[in-house]
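Heads up, the chain below is alone and in the form predicted alone; it's given as structure tokens.
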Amino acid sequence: MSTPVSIQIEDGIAVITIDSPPVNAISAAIRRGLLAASEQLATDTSVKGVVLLCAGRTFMAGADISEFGGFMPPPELRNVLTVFESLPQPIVVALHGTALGGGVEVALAGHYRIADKGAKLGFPEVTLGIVPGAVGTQRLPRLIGAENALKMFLDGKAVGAEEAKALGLIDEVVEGDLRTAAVDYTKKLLAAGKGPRRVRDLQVAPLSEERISELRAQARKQHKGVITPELDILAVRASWELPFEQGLALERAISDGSLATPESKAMRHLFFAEREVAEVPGISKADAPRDVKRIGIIGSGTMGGGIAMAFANAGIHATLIDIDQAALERGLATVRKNYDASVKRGRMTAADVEQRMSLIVGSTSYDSLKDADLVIEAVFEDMGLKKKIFAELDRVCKPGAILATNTSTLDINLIAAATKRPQDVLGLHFFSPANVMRLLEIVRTDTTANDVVATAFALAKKIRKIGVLSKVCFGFIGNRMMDPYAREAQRMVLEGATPAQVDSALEGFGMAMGILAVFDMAGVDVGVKVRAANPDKGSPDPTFYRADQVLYGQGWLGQKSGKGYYKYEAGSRERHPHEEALKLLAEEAQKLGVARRSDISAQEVLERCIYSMINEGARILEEGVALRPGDIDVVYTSGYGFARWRGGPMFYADQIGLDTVLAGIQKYGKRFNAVDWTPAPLLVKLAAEGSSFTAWAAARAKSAS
């Protein structure tokens, strides 16, 4: 069996490669091996210096995240690295493309570092909950000081080369062909008598008490509700106050215990579910995704310059189209100035604007869209003019397009049969801001073609979205599952609860916003409009939906109107009671015969908005509207505020019980109208077996392969 990683020697020089695409993840394999080699050399007198190098796009790129959590298979990096870093002759460890967490640890083993001029260092272990464990929390303090230590591992994100050489990461920044630099800084070194640099012999200064409140309090802002940064700074401290050898151990209980954490289970099922999402049944590379070069977006509002926005930063040319030149002047306008916001806050220099406006340009005309690859219409929700779009971009468009509808809710079956092409129209749902949100539900028709679901898939990676697939329903995904969630926010409030009470208890939760912040937010007019596109979609329950149109009534729509379920001071976006509101909506709860309370608890607001979204995502799996329950927690964390640690709404059920959830809703359909809390037969099914969805699907995904 070939081996992962090589040796070669020339000139007393051993390079050792590593081999394992594609990203050279640090898989048990190439453990085994960089051990054999360092055993290998370090009895080898005719060696007098070592390089380390990665062949292919990029350094190591981490660890196999699919070894956590079980059994790991020896030996541990951490002894690995151990004995690299005893070698008796100098090693070089040449970086390039992205090197993380694992890899970055190795590189800390060997005794000088170069990195190619692209290259990226980082620790994102952060982000999976879980605190770097080859020695990593020892030896970066001991090289480039414990504040920017604590700094990488808190923030999560990788720096550049330049950066990392100002930190004292890396020695040297080269160009050209790694390797050549590589053995020509080792024979640089040899020729001027430098030997063995290990950093474990370095010392680290202490960061004070008040700096590491600093770094807490900011991490925690960053990182809110997870325990990781806490575990890091613990790690971190070690390094200055405790011995080298008494620090590892620290560091390997801490990193060890780490993976057994709720939060790092959570995280690391998203990370799999994230790159499980694009594995759609039936499509094939034989479904090869169409050329996008140039795109077309009806309507220049909110939206669709969000859009537009999203497809110009990847490249891709975009051509805006409205009613009149006036509507289109305010939306390019609106582009421009969140492009300029944008450098202010220095993430963009003004060349950037200038060269993305370039690529947006407006016209008031059908016919600019003849050359177009793709469209997406951007319109209100009104099924009658958006069939009269898709008809005339039906007449407009060349063979081949792809017609896209944004629409949050309605039936894109419908929309398909307004064209003489259903095979080649599909839903692309933004997310708003849409050059922001990370989410893209890609929504598939009962005859969008294969090769038409594999392009979107593409354009999701190349405007650096998270793509889900979803069949056409009510709300797709996302809303179909915000309905019950919302429902129950605004029963809620008309039996007594304030929406702060309500708000403040999905917050405590771990969501980014409460539901009727976000009412406020988005529009309280868009809510009702959804409803009057949807009147079918409704309840026996005279409560259900009732708080929006009350406050619709009144004209308080929100943060726009300065009024909604909150008061707002003009420009700011701080929440005030809005006592008007409330008293309106207690007179409303009268008028329905709703009995007021004053003891809707946390818990309660938890159970019944998390409980009914969670039944309502078990019917969705059931109906194959989405393929996994891990496609359901991608949409809920990438695009509703989920908190990432806790995994998404169906891995949150998953560890609670089915059985609890199941519970709940059965207390609730007992209390409340029965209809709107029918279990869903998935889940009855799932609880009653002991089971979980994870394990429906796993064994689902087994019977089909």
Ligand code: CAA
The other form holds:
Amino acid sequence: MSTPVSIQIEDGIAVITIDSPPVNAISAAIRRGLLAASEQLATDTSVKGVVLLCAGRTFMAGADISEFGGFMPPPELRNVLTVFESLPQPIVVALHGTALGGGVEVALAGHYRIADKGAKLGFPEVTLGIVPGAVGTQRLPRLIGAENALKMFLDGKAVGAEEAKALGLIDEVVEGDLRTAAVDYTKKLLAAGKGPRRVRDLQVAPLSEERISELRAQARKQHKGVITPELDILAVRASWELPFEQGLALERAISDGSLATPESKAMRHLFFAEREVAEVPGISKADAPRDVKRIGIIGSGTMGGGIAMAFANAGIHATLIDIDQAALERGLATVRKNYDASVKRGRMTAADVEQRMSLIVGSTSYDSLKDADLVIEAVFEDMGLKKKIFAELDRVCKPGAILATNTSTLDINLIAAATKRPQDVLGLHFFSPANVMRLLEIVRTDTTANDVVATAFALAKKIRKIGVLSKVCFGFIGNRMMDPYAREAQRMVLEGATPAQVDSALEGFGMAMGILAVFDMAGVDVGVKVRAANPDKGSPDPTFYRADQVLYGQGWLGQKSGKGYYKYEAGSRERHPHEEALKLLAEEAQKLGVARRSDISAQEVLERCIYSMINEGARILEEGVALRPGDIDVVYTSGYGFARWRGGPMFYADQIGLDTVLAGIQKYGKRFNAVDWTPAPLLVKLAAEGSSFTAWAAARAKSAS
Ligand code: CAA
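Cool, the form predicted alone is there; where's the form predicted together with this ligand?
Then the entire complex follows, led off by the chain already shown.
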């Protein structure tokens, strides 16, 4: 069997090369190979110096995450590194690409470190709910100090080569051929009589309790709801409180324990789900993405402007079209204002703003789109208007140009039929603010061509978004599942729960914002208009989306009018009770004969909101609207503020058991409107079999392959 670890010895210098595409993730084979290489070199007196480097696009991007959670074949990386670090010859580790997690831990066991000038080094484990487990928590503080080490673990972001040098994490930044640089560096060390320099022999100055508290507070804000930062602090503390060997043992217990937490399982699930979304059955390499260099956007409102910014941020030209010069100027001024706000926050420079604004041009003529490779329509939700726009785009755009709509509710099959190129039409559903939100729903019609779908995924990656495929249906994946979720939240308000009670239960569960606060932020009128435009998507139950109607009737549209589910002081987003609204909602409940209750618990809020959302998710899977349960989880965690540490609604359902979800749905079905609480057939089937969404998806993938 070929090994990913090889040794070449030349002029007394052994070069260990790790070659395991795509990212040299530290698998069992690499661990075995590195151990064997270390044992061989330990007794080879002809070898005077050792270099370790990686082939391919990057140094090791960490432990092989796919091994976590199951049996991890020996040897353990931490033990391999003890042997590696003990080598009698000086070891130079040469880094390039993205050295992450276990990769940096390998480098820390070397005696000297050099890095290509484009290299990045970091510990992203906190984003996976893991504490580094290959002695990083003991070696890094010894090398760069406890505070800098703890910051790197808690932050999770990688630092560039120059910064790594300033921190003392690497000794030298190099350019050109890395292998040559590493061998030359080793020769220089030998010539200067330098030998091994082991990090484990260094001492750590303790970090003050006050500073620890400050870093803890910051980490709690950055990683809400997760325990990993606390565990990181515990492990790093051992670096000065305990001798190296004992610190190593403590880190082992903490790191292994972190792997077993539900939050780590959830975040690792998302790591792979976010990479799997781009795999679309039936689309192969032969469906090469079309070249997209120039974008057209119809509508320069909030959405159109945000979309233009998303493209300009990635260096792509965007032409914004609006009906008249005044509207255009307003749109462009808003774009500039948003960029200026980023400058104020120190996120970009004034020069960056000019460069990005130069990529966005305005026009009032569709003829300006004749060279566009892709046009995205982002006007308000009106089928007649959209059909007209698409017919016009079909006329002016060159053959092969892709025509997309940002609609969130309308039937894109009908929009495509307004053109003579339905194969080139699809939905690109951005989320507001479009320049910030990571999610992009890619909506395929009955006729969208494979290469158009492939182009959309490639483009999503280019503009640093996560594309998730959906079929056409009312609300696609995200908004369709939000429908029952919001329905129940509004009903509970009629039944006597306060908006704060509903939202705090949801936020306590891990939603970034309670749904009623979301309505206030987006505008209560937005939901009301969507419902009015889609009367066939209602319910015979008079309580259905009734709370929104009550507020809308009073002109209480949320934050923009200072009143909605909550009351707001001018210029503030802080929520205050809106007594008038509560009174009116109570009167409405009485009119509708809704029994008022004072016993709505946080548990009831969660069951009614989250279980009904999961039930809709099961239908979406069964209908093939979403390809996999993981795709739904990605939609919810990247676009709807569902806590990553819960893994998304479908993963959460699997964790609590589908029988629990079904029992909840049946319970509320008996108590309330049975039509709204009809369990999805797939949920009933899987619950009866004692199965899960994950197992169902795996079985389907297996039978398809
Ligand atoms: N383990 C297993 N597979 C990995 C991996 C890892 N650490 N890192 C990347 N991959 C896989 C991806 O799943 C993907 O596989 P498919 O092609 O089959 O989908 C492939 O490698 C390429 O990855 P990306 O699509 O993400 O490629 P990219 O160029 O956009 O990004 C990267 C490359 C920056 C390295 C990114 O993959 C990444 O951030 N990886 C995770 C790094 C990480 O979290 N490391 C810490 C691991 S935990 C640890 O190390 C604990 C410890 O203490 C021992």
